[in-house]
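The chain below stands alone, shown as structure tokens; this is the form predicted on its own.
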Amino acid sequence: MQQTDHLSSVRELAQDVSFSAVARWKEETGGKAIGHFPVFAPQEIIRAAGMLPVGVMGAWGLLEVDYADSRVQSFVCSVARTTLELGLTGRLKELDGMVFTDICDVARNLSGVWKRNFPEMLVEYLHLPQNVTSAASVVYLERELERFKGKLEDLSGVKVGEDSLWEGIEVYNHQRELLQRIYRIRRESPWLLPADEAYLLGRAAAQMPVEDHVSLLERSIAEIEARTVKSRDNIRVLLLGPFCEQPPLELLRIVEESGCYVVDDELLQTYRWYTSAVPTNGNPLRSLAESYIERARLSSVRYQVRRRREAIVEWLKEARAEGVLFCSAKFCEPALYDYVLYKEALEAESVPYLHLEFEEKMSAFETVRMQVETFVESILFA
């Protein structure tokens, strides 16, 4: 498929590990920028404080680790090591703060390492509720968001009012609605939108003001829906596991070249956390807190009321998927824990699956290609 102008620009943006787009935004606006580590961030509050939320998801294989291994173990996941490497090599100098949330022990420890190594930055660790069935969880999270808002107000010098919060909630609702349209295309007509292109369109949100990203998505969706592309005899799969560390773009491309259509996935959860719009009435922080509890996607980093085994089967049926690709980052314990649960559920339902392991610096993909092609053939000729 011929590469369009918007795809070329978002690829350059995604591969810019110097965050030059953030530097330009700060120069033009005089504002501050707050980085956020996967998997969740209250971007609406950061925007309401007049600051730019910046997704920091590692170096995507574009950076050698020379300094980070002196601060963290060499056997932790790539996204933690290369995010720290970005900071230690001055590539995140445009950020005025970093936000970390509950993902795993590595992310929790990284926030402490970050605070020690970058004392000039605002470093915040959001303690998100773990017992989401408790009646107190919404109240607790609302207070935690209020605390975070106060820290941003101190840094920016901007008093965050309800009007600016509601405005932010509305524009992020629109962004999520457009991303849902992207994924509807992937489910209904996946031949119109390759998985790697859909991913780049989503990842562009990491270094763009949300209003600019909304405009990009609107233009892109109109162009995609006007395409005339023939479908192929590919199998429909769910791609599970890369909820935090992001796989190489080449891996996504090879999966589809090998005979799969990725009709849904766990990529870029920061921008797809809510399954429906955040309500725009009442108290904005309460609305965000309730949405985190009640409208969250299935995720390995959040306790689910529904059993995971039941949830994955429901997800398969909704997506009309014929198989599952578990694509877990090397050393990612949450993904491997879930793999055991999902594996048992899929075997009980006689759903075929394949486990692939990746890391940021991965450069050889022939083994992956062979594994996926064999997986596809086992389904097509079963």
Given for the second form:
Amino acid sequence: MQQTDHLSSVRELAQDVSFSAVARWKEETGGKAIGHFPVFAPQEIIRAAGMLPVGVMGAWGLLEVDYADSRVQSFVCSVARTTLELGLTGRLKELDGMVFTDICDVARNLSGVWKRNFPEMLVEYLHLPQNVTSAASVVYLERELERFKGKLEDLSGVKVGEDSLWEGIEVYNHQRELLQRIYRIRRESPWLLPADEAYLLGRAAAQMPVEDHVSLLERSIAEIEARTVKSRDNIRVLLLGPFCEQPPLELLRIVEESGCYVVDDELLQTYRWYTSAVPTNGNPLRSLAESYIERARLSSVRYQVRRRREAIVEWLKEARAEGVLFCSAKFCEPALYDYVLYKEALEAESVPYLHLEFEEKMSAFETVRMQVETFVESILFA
Amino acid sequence: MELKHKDAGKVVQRELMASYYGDLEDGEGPVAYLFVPGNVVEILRPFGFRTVYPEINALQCGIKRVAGENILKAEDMGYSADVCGYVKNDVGICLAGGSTPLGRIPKPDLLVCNFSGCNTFIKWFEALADLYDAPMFLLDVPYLRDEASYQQDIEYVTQQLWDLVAYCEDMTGTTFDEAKLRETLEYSRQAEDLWTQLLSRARLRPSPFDAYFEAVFFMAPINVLRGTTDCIDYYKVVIEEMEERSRAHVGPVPQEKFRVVYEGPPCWPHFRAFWELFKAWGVVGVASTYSKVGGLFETGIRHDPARPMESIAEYVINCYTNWNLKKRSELLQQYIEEFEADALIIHSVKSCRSFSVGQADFREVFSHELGIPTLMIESDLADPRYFSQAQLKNRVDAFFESLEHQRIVRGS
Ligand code: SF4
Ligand code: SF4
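Next up, can you give the form predicted together with its partner chain of this protein, since the form predicted on its own came first?
Full complex below, order starting with the chain above.
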């Protein structure tokens, strides 16, 4: 029973749209909090400035969009609308700043809407290089990170030292390593850890200091590895979508209940961005910049020279997946464009796939269940 | 009075575009695809590239009413109803083997993804790179944030321009001809001067032309033929035509009753009908942001043979949709003042989030904070399915009826 308690407190924290943990942290430490929109943020720098990075990625379908409607049209993804709704309804008042990056046109313009509507906040838009081959990219990103650091220093009135940057890099390296272990469990013995639980464990990072998240992961991993659960003959799938907008938990649950093991996914990209540890020597901002260029994961919101068709086929082999579930957020252009490229590649390789669209607030779960069940049957009885 | 230059801009443009598409069909030389905003055609011309602008093809297909078919082809392939219609139109052209009513569009030898102001551009050329199996050069153009980042952005873009030069040298086996670049830049600069002069004529009362519905037509050469003498000559012709219109007191509507600023792209597939909604009320567009997607030259941005790469970098960054929302909104405000407009019309198109996200917030600013009558309507720039004429007519009529009423009340 202990495990369920543990999970329910994680769930509570992760789904708290009033961000009370952030308020508590600020009260206890006297520090400032910086929100960041998906799917990437230089959390190491925020932490080094003595601030709490807070992942703000929509509202779990818990909010009606009332106020945001007058600021953003209806043909825009939920995460942009509900994140704005969180702000306009005063739920983000603990945030002293908000960071956006160049993931898509919506996020980019949202940063401008944010700037005007929340003049009391530090609102930063970071341009992360999309050109990953130019010799100029690393230098450029280093300057961009330096600029961001400067803004945080202005906000706090304190200089950010190299030591605290290195410390941040180390602790986030450790967090990513632990998340990788969670994903290894999903890959090797998915029956031990349901997809929605794995997701919640990762998502909890959004509202916790990284050290606390690290110890949560450590405790959880020990507990999960000790589990004795029987495997089912589910099929192994990749769950793809840029997951800037977060799929409802229910959706993750249904996918598994309908006969799939999600052996890898694109969820929680913010916390899994670097595919290997950020080197801890040289200059810290340079190391982060280099890592962004050289160690970034495959993502729909970042250009990569390698063709996507090759990338996905490789990924599939690596994960020993039998099929792909595409989950695109309604109106999310990066997801919807890549879906076509990926699907063409899968068809060429005769790999089965299914495309689902979701919204933060959706109710058609029974239809999804039927679709996934049919998909699973078509593979099992092919 | 008989107008000697009547429709000169139209006639000459028809010839120019026919010869441009003719050259694409039968001409020689490698083919580069690039985007209109922030395009770096000046670098490509000295290498002998013929240049294709998929957005221009999409726009033309819209006007020629074949965009709908192209879009359906792309949707059959798996593209969602909710993504940009320009991209789908282009995928449709590719699936049709390049055939369009404009002529056959050649395959790309190189995709130059100058993504100024729109991240969808990246997804678009990524798709083309895959479909055509063509190489892609990504010119990373940072979004214009603030003064503090501007200098670093210019340096970054400049360095990438040199990368592009090296890439083209490698690809074509020719050495870069800097003298040719300077010459091209000089032609661009002259055309930009003339184009700016032309647009400023909408300050006159009545305005000799509609700075939205006609300007988006007149902008074709500055977007497609920049860096050639044809482009310069074209704007001389149009300016003559407008001078003559002014002398004869001829304008786009029989009587100019309302002067407005337009934000957002037009609806190409129903261009006439869309314009009629406004013409019916004697509305004249005196400034528009869409005519600036290819460059904000009125702010003094110019290609400059004396500072080749730096001036290109400045140009690339300063395209309308690459400006942050605050700057965009200030520009709109400036247009309203300078061109003495009575209202702001926002056309929100579903296809283009780059334009449209933020427009609802503009409406808040203009109508609530600045007290400027603002109308926001929705349809699309590419997809004919999103145009609901009756609904639009109701909105437009109600808006101008109320403006007219206010005028009468104030007047009496
Ligand atoms: S969900 Fe997609 S469209 Fe929306 S902000 Fe995220 S990446 Fe952009
Ligand atoms: S989103 Fe807008 S700017 Fe981008 S390709 Fe589509 S129409 Fe063009």
